[in-house]
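Given next, in structure tokens, is a single chain: the form predicted on its own.
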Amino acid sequence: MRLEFDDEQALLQATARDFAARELEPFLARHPDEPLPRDSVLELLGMVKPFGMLSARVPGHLGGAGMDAVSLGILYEEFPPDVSLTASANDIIGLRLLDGGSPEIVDRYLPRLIEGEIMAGSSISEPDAGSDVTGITTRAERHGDSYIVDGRKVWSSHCTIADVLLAAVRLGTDDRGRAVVGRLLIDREQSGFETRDLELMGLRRHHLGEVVFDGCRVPAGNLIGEGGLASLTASWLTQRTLLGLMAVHLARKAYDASVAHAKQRRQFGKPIGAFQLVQSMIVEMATLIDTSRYLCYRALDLLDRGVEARMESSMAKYYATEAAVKVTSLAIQVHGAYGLSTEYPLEQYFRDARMLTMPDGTTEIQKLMIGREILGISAIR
């Protein structure tokens, strides 16, 4: 078992974390907390293109990065969740695309996605609909050479700006009577919907917001095959795992403040550091990170050698998101009341890794799948 990255892992680690220091986070700091403006957003989309973030799913000989998932979840553990959350929307639908979509469609938008021209984004999640997407209620009726689409979504990533959105839609029942799922590209130009930015917690330079279609008039050509559940789990195994890699982002971001902070303030005539109370709150955050690490890139490592590793990744996820939130929240407990100051940037660590715990399936609905994993028996159904 090798625990350590190869030589061009490491390479790529030490330009990824320098990239993020020189040229990332100065880029998010000239820019309000709250959603980027479009324009910013297309110019992230630009710095990122040439680590290979808008297309890393996609294969070489499409056009994209071709990546392996642990050399991906490297560049989420180092860039910060606001610019991966950002540049994964291109990368996601550019894959979903490719798995029912036409080879007009696939030559129409995937070049456009992969250079960071056009903003995807994706559309599943409905206020009664989230980790349940069978329960869908959106509906695509056909017309002639047309779907009309009619339904609200919610938690809808880049909706707000995107030039398209890949939604996953009701095309009627079985003859069982269960849904069938498809996905339409809905392509703004072409198809009027409505939508507006949520105000969030934390991840406020993010975009998730609200899309109404009402009557939304969109050519059959862009329907990506029915069902498409597959597809939609497949890419969320590799999704929940650089959730988890963000989460660690952040975790590190605090422990590393923490540290310095524990040398650096002195009361009762030394460094706080010297404290066991401060040290045993250090020594657990250390410890939360490092198996928050390990257990992801285990999951992305198994990925790779092609194994489904459905129970890892929700490991992943669910045990490094939590994990980040408790690291931050000691991280204000150990600058005290200087870490409830917006001065500092403790809070806005704990508030965004919050917010990770929720994305891609909750905390709740991990342990549910792990569950199913080892005892063979669903709690959902």
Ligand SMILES: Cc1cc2nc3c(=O)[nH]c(=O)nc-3n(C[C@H](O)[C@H](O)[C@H](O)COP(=O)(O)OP(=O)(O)OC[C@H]3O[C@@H](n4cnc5c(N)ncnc54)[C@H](O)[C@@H]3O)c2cc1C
Given for the second form:
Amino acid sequence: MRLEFDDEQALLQATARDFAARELEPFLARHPDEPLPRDSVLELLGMVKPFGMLSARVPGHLGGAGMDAVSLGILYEEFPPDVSLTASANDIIGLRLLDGGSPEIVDRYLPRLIEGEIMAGSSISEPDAGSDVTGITTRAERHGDSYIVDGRKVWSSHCTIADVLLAAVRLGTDDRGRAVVGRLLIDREQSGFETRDLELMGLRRHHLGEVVFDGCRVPAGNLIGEGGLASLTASWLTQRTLLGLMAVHLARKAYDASVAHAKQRRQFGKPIGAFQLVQSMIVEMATLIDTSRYLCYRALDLLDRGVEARMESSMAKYYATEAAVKVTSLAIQVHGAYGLSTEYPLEQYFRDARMLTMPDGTTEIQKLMIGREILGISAIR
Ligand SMILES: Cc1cc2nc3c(=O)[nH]c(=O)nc-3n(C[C@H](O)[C@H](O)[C@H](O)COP(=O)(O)OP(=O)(O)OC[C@H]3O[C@@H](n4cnc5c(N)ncnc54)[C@H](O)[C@@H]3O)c2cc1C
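Let's compare: the form predicted on its own is above, so bring in the form predicted together with the ligand.
To see the whole picture, the full complex is given below, headed by that same chain.
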């Protein structure tokens, strides 16, 4: 049993860490803590494209980077979450088009998503439907060769600047009265819709917004079916785990700053790191981070080996995102009032980490999915 990266992975880690410090962090530092303008987001996409991030899960023979999950995880651990979240939309939506999109849709959009010429966003959540996607009320009614879409979405990634949105819509109900939910690719140039950014506590350079579809006409050919692509399930499980590694990124930043601060800051004539209670905080942070990393890379390694690691990916997401909230909060404590000052990055790490327990299944939903795997009984509904 080996618990370390091989030489190639170690090289990728070193290269990505260096690139993040030299290019990505200074780029983000030049932009205030608010949604990045479209040009800057496209520039960021261009910066991470050579790492394969825009098409990591799209197979190589279809023009994608076709990366293994562990290597992708290394990039998500090393790059700031503002960057990774942005890149992941093109990657995931590109793969989704391959699963159930018509050849025309794939030809029209996939190459531009891979090249980072256009930007994608995901519109699933609604004011009254979050964890329970079957509760969505945004309707798509067929009229001739179009669908007419009416409804409202919230927390849609990139919606104010995206060229295309992949929206979950209610197509009707089945024999038992349950919602039939489909996915429509909605192109801003073809179909009009209103958007606005919503302000959230963290990840403020990322765009999460509201979309209003009011009689929005979408060509019927933009309905994305369910093609049963085998790699799609693995891709969702990978995504969950990648959110865990985004959290690890923030936790590690906060921890590194805390270790340095504990050695340098003096009170009562000693470095504060000499006090046992401060050491206890540092030790707790280190242990939470190590555990998170092992859980995340275990899940990714299993996925690379073809195991459907449902329980392991949920454990990784649940544990690592909650751990990052705790670590970033402890980091503020180690820094005293400096930790709360907006002149230092600690409070931002905390705000950013706090965001990650929600998307792709909240902590509670992850726990229920783990429970279902263990007990064989679903407590979700
Ligand atoms: C950073 C970020 C990015 C996001 N990106 C997108 C995006 O790109 N596209 C998009 O459509 N949405 C996105 N979202 C929204 C996200 O998917 C939802 O926040 C998430 O699905 C939870 O839904 P909700 O917020 O409505 O909470 P709710 O589902 O209303 O949950 C509220 C509380 O109830 C709990 N709960 C719900 N059901 C159960 C249950 N069965 N058992 C126990 N507890 C339960 C939840 O865990 C939570 O604590 C994003 C959110 C964030 C924070």
